[in-house]
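One chain comes next, on its own, written out as structure tokens in the form predicted alone.
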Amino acid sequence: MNADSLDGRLLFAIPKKGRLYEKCLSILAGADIQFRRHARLDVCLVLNHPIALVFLPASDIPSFVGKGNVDLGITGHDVIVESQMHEHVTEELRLGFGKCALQVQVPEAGSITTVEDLAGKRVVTSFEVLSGDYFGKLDDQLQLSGDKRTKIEYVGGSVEAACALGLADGIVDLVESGDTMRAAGLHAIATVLETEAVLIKSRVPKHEAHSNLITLITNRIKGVVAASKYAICQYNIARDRLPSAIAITPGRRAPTISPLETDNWVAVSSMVEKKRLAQIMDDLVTTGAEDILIFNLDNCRV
């Protein structure tokens, strides 16, 4: 592959590995972005659209998008803020995966129980910017100055080991399930930032000709994300009980309601959140709904 093969193609940056990579592949498949990635190559051409996928470290993607080197990208919200590129990119869509929290953590058996206790001490992190901003504001509130201010030290990996090794009094690190944190004998005392994967584009795009394609891909991914969160709920109900049923299943915009041959009965079809399915079905039964059916949208775009 050479530079000429990329001419006229929209460049779409994807995390090359890590916690976001596999989910991104599912998003691309759901949006019908077809490609074959050859081993050890970090650029590949999409077969059914004028797009080239560029596989980059997630931490580099905000800079590439913000500077206009690539047109679209998927990365973590935390990475965007940490790289100080949030003013140069637009977060088009939160993708609903890669959710975790950047948290302040200290040894469970230690004497530090609040962030105020930790202020002025040693904090190790891979997120210098976010941690510096957080503790800088805290130090100001506590009127700490000079050597009494919190010391932020960067460590690229194995941050959770810093306290046990005597390098820090506390750390700031990402927490997903909390298993790693607990295994290291740590617990969280504050949350700096909630984060998840996001689709981003440059605020000042280099290629205006790609705007329609960016809109197309963004809308497809919106559909994939919605399909992963929602299911279709269909049921029959007496018309006089319809207002109560609609309050339970209002849909994303509005439910579809069709008359039945049976007098004073209607069929209702509505999108509902998957995480609330059990409760919704229980509530519908209580309201008098019958013939309740659930249809999965995972293989659809809405």
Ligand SMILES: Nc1ncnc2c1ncn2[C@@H]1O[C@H](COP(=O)(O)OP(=O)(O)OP(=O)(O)O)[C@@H](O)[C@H]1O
The other form holds:
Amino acid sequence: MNADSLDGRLLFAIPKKGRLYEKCLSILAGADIQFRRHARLDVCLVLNHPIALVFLPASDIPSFVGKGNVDLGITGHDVIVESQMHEHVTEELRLGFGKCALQVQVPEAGSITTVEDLAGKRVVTSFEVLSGDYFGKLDDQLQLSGDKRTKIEYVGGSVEAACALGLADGIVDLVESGDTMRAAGLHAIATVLETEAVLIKSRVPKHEAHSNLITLITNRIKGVVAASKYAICQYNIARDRLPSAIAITPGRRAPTISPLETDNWVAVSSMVEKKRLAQIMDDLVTTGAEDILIFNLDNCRV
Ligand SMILES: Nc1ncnc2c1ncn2[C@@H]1O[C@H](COP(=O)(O)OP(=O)(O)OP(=O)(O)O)[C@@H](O)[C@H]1O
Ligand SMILES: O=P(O)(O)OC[C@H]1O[C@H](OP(=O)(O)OP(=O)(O)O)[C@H](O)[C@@H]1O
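Having displayed the form predicted alone, please output the structure of the form predicted together with the named molecule.
Now the full complex is given, and it begins with the chain already shown.
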């Protein structure tokens, strides 16, 4: 591939590995963005749209998009703020995966139990900007100055080992399940930032040439994300119980209600949030609904 083959194409950055990679591939498939990635090549042409995918480290994507080298990207909200690119990109869409929290952690067995105890000591992290801001404000509040202020040190990985190795009194790192933190004998004492994967767009004006394609891709991805969050709930209920059933499954706009051949019974079909499914089914049974069926969505536009 030469540079000419990218001419006129929208450039879309995708994390090349790590926690976000697999989910990004299923989003691309759901949005019918077809490509064949050749081994070792980090740029590939999309077969059915004037788009080229650029596979980059998640933490580099905010600056590529923010500086305008790339039009669109998927990455974590955390690395956008850390790379100080949040004013140079637009977060178009939250994607509902890559959810975790950047937390201050200290040894479970130690004497430090609050961030005020940790202030002025040594903190190791891969997020030196966010940690620097957080502890900078805390140091100001506690009126720590000069060498009494918190010392933030950057490491590129294995942050959780820093306390055991004697490099740090506390760390700032991402926590999802908490397994890594607990395995290292640490516990969280504060949250610096909540994060999830987001679709970002460049604010550099030259990208307006691609605005129709960006809208199309954004809407398709929005459909894929909504399909993963919602299911269709269908059930039968006696007409006189309908008001209480509708209160349980109001739908996004309104439920679809169809008459049944049986007197005074109706079938109801409604979009419901997957995370509330079990409770919704319990409540429907209590209110007299029968034949409750749940259907997953492959894709949708809402
Ligand atoms: N445990 C996790 N659960 C959910 N999302 C995570 C988790 N860890 C990281 N992320 C998200 O994925 C992004 C990329 O993190 P990941 O650890 O996969 O980086 P990476 O590109 O593999 O880099 P490296 O392996 O060099 O740390 C993070 O910025 C964050 O938004
Ligand atoms: O709370 P948990 O579910 O254990 O997840 C947290 C861990 O996940 C991330 O690292 P990852 O495993 O992606 O590897 P990395 O350290 O190489 O980035 C993060 O840096 C934590 O170490």
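In this text, rigid core is short for the largest set of C-alphas that superpose within 1.5 Å between two forms. Residue numbers count along the first chain shown, from 1. Only a predicted model underlies this, so the values are computations on that prediction, with no experimental measurement involved.
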*Using a rigid core alignment, state whether the CA of Ala254 is displaced by 2 Å or more between the two forms.*
yes
